[in-house]
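Encoded as C-alpha cells, the following chain is the form predicted alone, with no partner shown.
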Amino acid sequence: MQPMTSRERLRRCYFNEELDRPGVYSRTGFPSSDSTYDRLKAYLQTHADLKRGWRGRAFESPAPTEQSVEMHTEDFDRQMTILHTPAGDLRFTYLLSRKGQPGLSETYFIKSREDAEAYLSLPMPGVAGDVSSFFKADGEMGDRGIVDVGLGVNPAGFVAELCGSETFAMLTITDRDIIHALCERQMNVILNNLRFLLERKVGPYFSMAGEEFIVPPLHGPRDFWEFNVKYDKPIADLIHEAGGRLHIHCHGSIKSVFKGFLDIGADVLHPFEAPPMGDITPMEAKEMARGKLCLEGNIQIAAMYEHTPEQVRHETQSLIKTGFNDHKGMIVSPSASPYIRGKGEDCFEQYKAMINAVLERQI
C-alpha cells in the first residue's frame, strides 16, 4: 500500500477504512509558557499525525453573567460568577491557583431543584457569526492533518458541571425529571448551533466530550444510557446526516458502557483504558469496537513521565499487535495531554519511542 498523508489517514481512521499504519497523535493541551515541551511540540508537528481544534460553539450568544475575584488564601483566589436567569440569580465559585496551579471549583450554580427551574428560565441562546476561520485553518492544515470542530460538553456531561457531580448524582434519584428537562435543552441548544454548522459547510470532523461524568463507578449503565446515549444520539445522527463523523473523549471504566458509544454513535472513541485507570483491555476493546469504531490511545500519560522509552517502545507495539490487526480503526495516543509543568524533556524521549514505533509499521 502506498504511504498516505496524513489528512488521508486520519480520515480512513474516522470512517474506518483500511490504513497503510496506525494513527499516531497526541492532544496538545500544554503547560502554558512551559518552553520545556519546545522540542516535543516540534517533534509532533513534524513527525505525528495533526489535530487542530477549532472551537465549534463559539457563535452562541453567552448567557447574561457579572464577575468579580477576591483573595481566598494565600494559595487561591475566588472567582465568583453570577449567572442572572427571569428566575433568579444563580451563582458558581472557582478557585484560582496564585501559584500556576490547576483550579479546582467550589460551589455550582445548581444545587437544588428550585435551582434547575431557574436555569430553565433562561431563554435558548441565539447562533450567530462568521465561520471562514475554520476554512482558513483547515487550508492551512493541508495534508498534515485535519480540523477538528469541537462542540464541547456533551449534554449530561454539561449538566453535571453546573450541578458539581454529588448533586447530579442526588438529583438522577430525588429529581429525576429535571436532569432530563435540563439535558433535553442542553442537546437542543448543541442541535441549535450544529445546524447553524453545517449550514455553512463546517465540518465534518466533529468532537464532544464530557459522558465520563457518567460512567462506572459514580454511576451505572442504566444513567449512561438515559443521559449520555438519549440526549447524544441525535447529535451523532444529525453529523452523520451531513457525512460528518464524530470523535468522543472519554475516561473511566467503560467496560460495561462500551455499546453505548456505538448506540451513540461515535466514530472515534479516546482513551480506552485498562486497569487500574480503568477496566477495559486493548483486546477487549478492539473485540467490540471491530468493524464499527476508532480506537484513539492509549498509552497512559504516566508512562511517558514514569516509563523508560523502551518500555513504551515495547507498549505501543504491545498496542499495534491487538488493536491493528485487521489494518483499520486505531490512532495511537497518550491518554491525555502532556501536563507536568518543567517536564518536557524528561518525556521528550518517550513520545520519540512511541511515534517511531507506530512509523515502523507501514504496511
Contents of the next structure:
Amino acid sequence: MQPMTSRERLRRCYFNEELDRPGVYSRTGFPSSDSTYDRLKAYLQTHADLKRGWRGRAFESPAPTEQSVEMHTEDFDRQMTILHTPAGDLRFTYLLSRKGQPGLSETYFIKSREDAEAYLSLPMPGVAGDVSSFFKADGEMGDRGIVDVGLGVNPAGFVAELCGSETFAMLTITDRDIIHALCERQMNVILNNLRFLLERKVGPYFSMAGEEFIVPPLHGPRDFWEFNVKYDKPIADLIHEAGGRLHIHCHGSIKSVFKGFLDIGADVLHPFEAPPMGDITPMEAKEMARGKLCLEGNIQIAAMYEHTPEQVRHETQSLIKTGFNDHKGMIVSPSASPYIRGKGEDCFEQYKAMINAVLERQI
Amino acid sequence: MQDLKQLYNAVLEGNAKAAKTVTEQALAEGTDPQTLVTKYMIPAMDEVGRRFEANEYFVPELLIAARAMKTALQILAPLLAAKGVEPIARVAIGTVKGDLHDIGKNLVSAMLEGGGFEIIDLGVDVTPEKFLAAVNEKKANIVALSALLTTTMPMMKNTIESLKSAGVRQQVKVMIGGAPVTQKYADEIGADGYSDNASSAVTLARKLVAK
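The form predicted together with the partner chain is what I want next, because the block you gave corresponds to the form predicted alone; please supply it.
Up next: the whole complex, starting with the chain shown before.
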C-alpha cells in the first residue's frame, strides 16, 4: 500500500477506513516551561501523526464572574471565583500550585439543590466571533495531521465539575431531576456553539471529554446511559449530520459501558486501559470496537517513565498485533500527556521506541 | 416496639431521615446503642461493601449509605463514649504529600467509619510528619495512605520510613491504596496491606487489627 500522509491516515482512522499502518500520536499537555521535554516535542513533531487542538468553545460569551487569589500555603495559592447569577452568587475555590504541580478544586459552585437552581437561572450564553484561526491552523498543519476542534467537557461531565464528584454523586440519587436539568442546559449550550461552528464550515474533527466522571467504578452503567449517552448523542448526531467525526477521551473502567460509547456515536475513543488503571484488555476493546470505532491508545503513560525502551517496544508490537489485525481503527498513543516535570529526557527513548514500533508496521 | 431491621434497611438504602428516626425511637424504647451499631448498622455497611464489590452499587449508593450511617452515628456516638465503648481501631488516613486527589481517600474513610473504625482524616497533601503526629498524639492504630499519581507513590515509602525512623512502625499497621498502587508495590515498600477498593479496605483493616 502506498504510504499515506499523516492527514490522510488520521482521516482514515476517524472514518474507519483501511490504513497503511496504525496512526501514532501523543497528547501534548506537557508540563509548562519545562525544557527537558524540548527534544521529545521536536521528535514528535517530525515523526508522529499530528493533531493540533483548536478551542471550539472560545466563542461563547463568558459567564459573569469575579476572580481573586490569596496565598494558602507555601505550596499553594487559593483562587476564588464568584459567579453572579440572577438568583444569587455561587463560589468556587481552587488550590493553584505555586511550584508548577497539578492543582485541586477545593469547593465547587454547586453544593446543593438551591445552588443548582441558581445556576439554572443564568441566561444562555451567546455565541459570536471570528473562526478564521481554524482555517489558518488547518492550512499550516497541511499533510502533517489534522486540527482537532475541542468541544471541552461533555454535558454530564461539566455538571460533575460544577458540583464536584461527591456532591454530584449524591445529587444523582437525591435530586436526579436537577442533574438532568443541568445536563440538558449544558447540552444546549454545546449544541448552540456547535451549530455556530458548523455553519462556518469548521471541522470535521471534533473532540469531547468528561464522560469519565460518570463511568464505573464512580457511577454504574445506568448513570452512564442516562447522563452520558442521553446528552452526548444529540451532539454526536449533529456532528455526523455535518459529515464530521467525534473523538472522546475517557479514563476509567469502561468495559461495561463500552457499548455506550457506540450508542453515543463516538468515532474515536481514547484511552482503553487494562487493570489496574482500567478493566479492559486490548483484545476485548478491539472485539467491541471492530468496524465501528477507532481505538486510540493504549500504552500506559507510567510505562513511558518506568519501563525500558525495549519493554515499550514489545508492548507496542503486542498492541498492534491485537488491535490492528483488520488494518483499521488504531492510533497508537500513550494513555495521557507526558506529565512529570523535569523528566522529559527520562521518557524520550521510550516514546521513540513506541513510534519506531509503529513505523515498522508500514504495509 | 421498633423493628430494628428498618435501621439496617435505612443504611443500606441510604435513607438518612429514616436512619435518624429509627435510631431515636429505638433509643427511646431502651435499645442498647451498641446493639444498634454492631447488629444493624455495621452489617448494613458490610452489605453495601459487598454490593459495591459486586458492581451492584457504585459511588453514589456508597456515599449515600455512608451519610445515613453517619447521621445515626452522630446520635449514638456520645452514648457509646459514655459507656466506654471503643472503636475497632483509629485510622489516620490521608493522601500523601504532593497529591491532592481525595475521592478515593474519602470513600475509604466513609466505608471504614461505617465499618466501626474511628477516622482521623488528615486530608490531602499530607506530609510524613503529619501522619507521625497522628500516631503519636491521636493514638492511631492504622495509617492509611492514598495516592493517585505514580509520581507521588514514593511518598508512601517515605512516610513508612518516617514511622520507622521515629520508632513507631511496630505500633501501627500501614495500609495503602490508589489507582496505580499494587500489592507488589505494597510489598516493596513494606506496607502491611493493600486494597484496591473502598469496600475491601474495611476487610483489610479488620484483618490488620486482628493480627
